[in-house]
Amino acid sequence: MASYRGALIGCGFFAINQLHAWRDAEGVDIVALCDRDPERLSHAGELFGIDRRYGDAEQMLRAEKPNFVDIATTVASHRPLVELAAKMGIPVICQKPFALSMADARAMVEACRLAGVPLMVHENFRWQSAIQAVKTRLDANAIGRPFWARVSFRSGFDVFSGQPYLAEGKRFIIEDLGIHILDIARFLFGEVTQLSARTQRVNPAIKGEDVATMLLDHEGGLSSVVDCSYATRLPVDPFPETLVEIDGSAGTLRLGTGYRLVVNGPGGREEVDLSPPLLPWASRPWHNIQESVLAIQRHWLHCLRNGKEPSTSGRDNIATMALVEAAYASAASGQTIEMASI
């Protein structure tokens, strides 16, 4: 098995999960870290025993010449960092949201294409084992032809205490969370032809929307509802579970709370507990997300070794970004948005 030397840029909140997952992945070492905040850089370096630490990304990439770079910074820095890596011929993983605009996203994809380097967006939600299990059932025709679906993430969990910057943006739930749920809908049901959306701001202490309801028409004829909320108070909060309902021509599939999958189809009834493993470094209730980080990073390594395009390549993620832009456009105008116009 080929062994890879990686470098990571950005040592903030979520990057710690990525560093844990890299330590668990086979055939890879993160050999250098970069962050402009000396305290964050020192904390991550000490926690993971990484001595090569930099405050400048270009200096790090020139000195270390890694086999790939994992960009775990905020969105405003993505385009310059991705284009820097492409210019240096270094394969790139980029955190979501991928770009500030569709133009920036397309520019990054084109830069990597021209440089001949792989580009993967760290869109990890589709890599949750429960979501992968749903996809496996659909691919096996377990409920016939799906014609209606709902993908839902509703919670009252306080995400702002750990990531206070989320309360400051004019855009919130669609850009931060909805992008994941929309990507799951694309992954399960295919590309989208048109979309309509409605948003609300329930929490007066934030600037963006914290509730979004979206209706998607997919190319194959299926209609799906994607709904997200951080204002939903439930007696048992399912955070951070994504719930899925699918009706098909020959049966139904439900992924409910507690990772309980129920499939009723021509083959009979299947009921299974899809609770994700609790990795040694993971903690409840985040463990399903943390498991998916390890899964997507293993996928990246597999693609590097075999010369394959990642499932969530930059090219693929542009289609998910387009759904986000369409949702905001629809919510602002009250109109249904044709995806061909984005």
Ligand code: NAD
Contents of the next structure:
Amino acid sequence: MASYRGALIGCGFFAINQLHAWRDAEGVDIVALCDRDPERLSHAGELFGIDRRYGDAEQMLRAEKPNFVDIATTVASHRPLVELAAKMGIPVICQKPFALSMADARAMVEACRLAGVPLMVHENFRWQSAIQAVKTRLDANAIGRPFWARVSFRSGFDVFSGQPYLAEGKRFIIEDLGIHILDIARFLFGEVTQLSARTQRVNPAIKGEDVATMLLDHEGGLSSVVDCSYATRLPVDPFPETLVEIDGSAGTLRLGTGYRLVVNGPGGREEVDLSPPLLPWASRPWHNIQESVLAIQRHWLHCLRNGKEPSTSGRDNIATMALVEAAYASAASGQTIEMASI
Ligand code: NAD
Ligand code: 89V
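Next up, the form predicted in complex with nicotinamide-adenine-dinucleotide (NAD). The previous block was the form predicted on its own.
Starting with the chain above, the whole complex follows.
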């Protein structure tokens, strides 16, 4: 099996998971790291024994000529870094949120298309094994034709201590977390024609919204409710579980807390515990997300090897980003947004 030489830009909070996952994946080595912050660069370099370290991305890509680059920086730097990789003909992975605007997202996709460079957005939530299991049941027609669904993420977990920038932005939960949950809704139920949203801010210490309730009309007629909250105090906090309820013409599917899946359909009743494995480097409660990082990175390698478009390619992610933009537009105007207008 060909071994790929990857390079990573942005050695912050989440990149540590990506570096662990690259170490677990087969046929790949991360040979160089880049971060503008020397402390973060040296921390990651020491932790993973990577000696080739750079403060400047262009310098790293010129010197190392990697087979791909993994961009794990926050959103403001995504467009210049993705366009740099495209210009240099280097396949690129970019963290979510992909872009600051639809125009930036489209420009990055176009730059990579013109350069013939594969582009994947690190949109990992659909790669969680419990979500993949739900998709498998739907594809097998386990509950007939789905006509209604709810995809829900409600928690009071303190995400601000690990990611302080989340408290600072004018936009918060839809842009950072809702983007994952909306992507799951697209993945499970298909493209969206119309969307309405309402938002609230409950936590006075942050700038953006921390509660969002969205109603989506999908092509094919299914209606879904996508709801997210970081202001929900439960006796047992389910962070970071995404709960799914689906009603179909011939049965129901429920993915409940504790990763319990119950399917009731023509094939009978299935009840299964879909708790994700605790990878050796993972820690609860993040292990669900950490497992999906390994899965998406393996998928990237599979796609590179086989010349396939990744499931969450830049092209695909434009439709998820459009849902985020539509949700903010609807919350601001109180109107239902036609997806064709985004
Ligand atoms: P962070 O601020 O902890 O780390 C980002 C790092 O990038 C910093 O060390 C910064 O110095 C570096 N950086 C920024 N611009 C750079 C540039 N041009 N060149 C070199 N280095 C640069 O952020 P984080 O919490 O690790 O988040 C990074 C991204 O990951 C965000 O977009 C966030 O939304 C996303 N994220 C995704 C998940 C997920 O499950 N997919 C989870 C958490 C965070
Ligand atoms: O997955 C994420 O993007 C994270 C968190 C789970 C905290 O929302 O930022």
